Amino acid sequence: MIRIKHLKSIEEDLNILKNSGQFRQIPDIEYKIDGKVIINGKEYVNFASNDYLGISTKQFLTDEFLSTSPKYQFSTASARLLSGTTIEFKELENTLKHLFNKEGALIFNTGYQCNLGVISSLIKKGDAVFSDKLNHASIIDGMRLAEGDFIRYKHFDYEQLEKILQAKRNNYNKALIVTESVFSMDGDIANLDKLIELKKKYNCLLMVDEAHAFCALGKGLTGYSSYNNKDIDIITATFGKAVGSFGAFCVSTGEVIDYLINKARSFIFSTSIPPINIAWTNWLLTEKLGYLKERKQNLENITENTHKLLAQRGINTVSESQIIPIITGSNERTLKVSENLRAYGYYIPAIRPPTVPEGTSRLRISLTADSKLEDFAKVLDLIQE
C-alpha cells in the first residue's frame, strides 16, 4: 500500500507539471554542427545553445587534437583521491592558476558539483552567504546544504545589500558574497567593482561564477573577473560553455584548494573526468588559445549587432551579453511561441517556472559566434508578428 500512495502522489505530480504547461521532455537532438541542430532528420538554426564560441561542433579540432596527441584513456574509475587522478589533470590546472593568475586551481566534474561543493564546505555554523536572488540553483542548492545563513538580496540591489552587511555582519564569523558574473537567464552583467567595494568594507570573501562569462566576455579569456581578480577571492567556471568541453573549476588561494581538497564532498566523492577530456580542454586552452581569442571575437562581432537592431527595432532588454531574453508571459503562450519558431526552422525551447519567476517565462536566445543577424531578424520578425 505504501508504493502504491507513493506512486499516485508522483502521478499528481506530473499531472500538475503538465496541466499548468511545466511538464519537460529530453529533447531528441539527432546532430548538431556549426550553430544547426538536426532532429527527425530536419536542420534549425539552434539558438538554444551555451557553446559560445562554436567550439564543440567542429570536426577539424577534434582531428587535429587526436592526430597530434598521444593516447589518452576514457575512463578514471575511480575519485581523484584514490586512483582516479593522472598528469593531465595537475597540467591542466597549472594552466588555469596562470590564466586567472591564482595561487590554486581544483577541477570538478561539472559546474553544479563545483558551486554546491564551494560553497557547502566553506560556509560553517556560525558563517553567512550572502548571495544575489537570481543566482543560479547550483548556488542555491550549495547555501542550503551548507551549516551556516544565507540570506538573498534582490537582483543587482546593492543598496540593500549594504544595508542587510549593515545589520547582519557583525552576527558571523565567515561571510561569503556570491554572483554569478553574467546571469544565465537575462544575460545582464553584475557590478563587480560594487561587490569588491562591499566585500572590503564588511570584510567579506567575494565568489564569482563566471560560467556564461569564461572564454566567452570580458578582458582575455578570463571572463569579467579579469578586470580585477585580486581582489576577487574564488572564481568558479565551467569548460561546457564555451571551451566546448567537459567540466569545471574553481581557482583560488592554495589554502582555499586544499580546503575543498579536503572538504568538498561533491569532489571527494565523485568518479573524475575521463583523461581525453582535460587533456582535450588543455589543449583548447594552451595550443589554440589564438583561435578561441579569434572565435570570441566573432561572438563579441554579432552579440554588438544583435544588440543594435534591438535597439533600432526599439526593443529594451536587460542583457547586455550573447543571452537575450524574450519574456513571453504565460508558460502556454511561450511553449506556442516556441512551437510556432521551429516550424519556421528556429530551435528555442520556451524556458519556465521554476527555472525562471512564475508569470516570466521566455525565450531564451543565445548568440554564438557561428550565429547570423540575418536569422536573429527574421526571428524578431516572427515573433512580432
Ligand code: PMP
Second form
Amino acid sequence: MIRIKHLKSIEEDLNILKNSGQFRQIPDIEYKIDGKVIINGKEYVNFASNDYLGISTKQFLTDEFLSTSPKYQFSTASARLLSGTTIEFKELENTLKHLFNKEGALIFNTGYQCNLGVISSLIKKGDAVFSDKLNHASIIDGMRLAEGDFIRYKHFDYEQLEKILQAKRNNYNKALIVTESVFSMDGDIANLDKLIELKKKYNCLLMVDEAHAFCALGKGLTGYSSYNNKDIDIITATFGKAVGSFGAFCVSTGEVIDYLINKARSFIFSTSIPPINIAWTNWLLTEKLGYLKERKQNLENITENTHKLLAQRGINTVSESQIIPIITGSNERTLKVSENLRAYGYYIPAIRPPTVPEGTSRLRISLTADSKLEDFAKVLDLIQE
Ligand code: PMP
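Now the other one: the form predicted together with the ligand, given that the block above is the form predicted alone.
Below, the chain from earlier opens the complete complex, with every other chain and molecule after it.
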C-alpha cells in the first residue's frame, strides 16, 4: 500500500481502528437476488438489507419498468436549480404530496443530504434543535452544520426532554424537535403522540425521519407518522430502503419547501439524481402500489412471527419492528459471531462504533419480505450455541 508522506496521523489512526476491532472494509458482494447475497461465488442469506420489501433485486420489476419507459436519461449533469430537472421530478414530488397529504415535497439526492440540508438551513443563530441521542449521523451532522444550538435528550426519555424544554425553550426563537420514527439500529419506535404533545406545549416544530418506516410500517405506505401526519411539520425519508430505489425527500408546508429550495446547500449545490431513477421510484409508487402493499403485508407477517419466536425463546428485545439488534458487546466478539454465522451461510455484518454507542456492538438483523422464519430460528440457534 502506498503511504502519503508526512501524514503519520493517517497511519496512526488506521492502526488505532485496527487494534480496537473498528477497522471497516467494503465487502466483496458480487450480486444480490431475492434475499441472498453472492460473495466469492457462494450464496448467503442476507439479513443485512434495508430493501425491506425486496424490491431492488426483483428482475421482473426492472424488466417491466424498462419495457414501459425506454426514453429516460442516465444523468441530469446539473443541479435542479440550473438544468438538472425534468418533468419526472415534478411528477414524483406530486406523488409524494398526495401520498402524504402535504402542501409541498422536495427530492434530495440522499437521505443524508436531506437531513443535513433541512436542519442546517432551518436552524439559524438564536434557534435550537432538540434531538434524540440515538438519531442518525445525518441528523447529527445537520446540527453540527447549523448555526443554532443543539441539545440532545436521552433516547426516548421524554420526561428529560420536557425538563430541558421547560428550562431552555424560551432562550430561543425557533425550536425543532427531531426524531427518527423507527430507530435504525434498535428497531424501537418513538412515541410520536408524546412528541406532538410537547411540540404543541412548547411551541416547537417537529421533524420525523421515516427512513426505516416509509413503505415498511404504519398504515398505508407513508410510514409510522401516517397516524398523525398533520401534526408533524416536516417528514423526511429515503427511497434507498423499502422502496428499493435511490434518493430521498422531505414533505412539509409549501413555505418550508420554498425555503429549502432557496437555502438548503446540499440541495442547491449538488447534481440531481438521474431521471431514470426518479421515474423508477415514481413508477413503483404509482403503478406498483398494489405490489408494494402485498410485499409490505409479507414483511408484517414475517416480523410478527419473528417477534413471537423471540418471545417463545424468552429473548427480550427493544425492537418493535423488522430491525432486530442482537447486542454482543465488544467489537472482537461481534466480529467473531458474525464470521461464524457467515460460515453457516448467513450474512449479518458486525455493527460497531461510531455507528452505535461504545460497548453496544451488535448484529443488526433486518428482516425483509423475502426472509424466512426458519433462517432466523437457525441464526438464533447458532448465536445461542
Ligand atoms: N436517516 C436514517 C434514519 C437512516 O438510517 C439513513 C440511512 N442509513 C439515512 C437517514 C440516510 O439515507 P440515505 O442512505 O438515503 O442517505
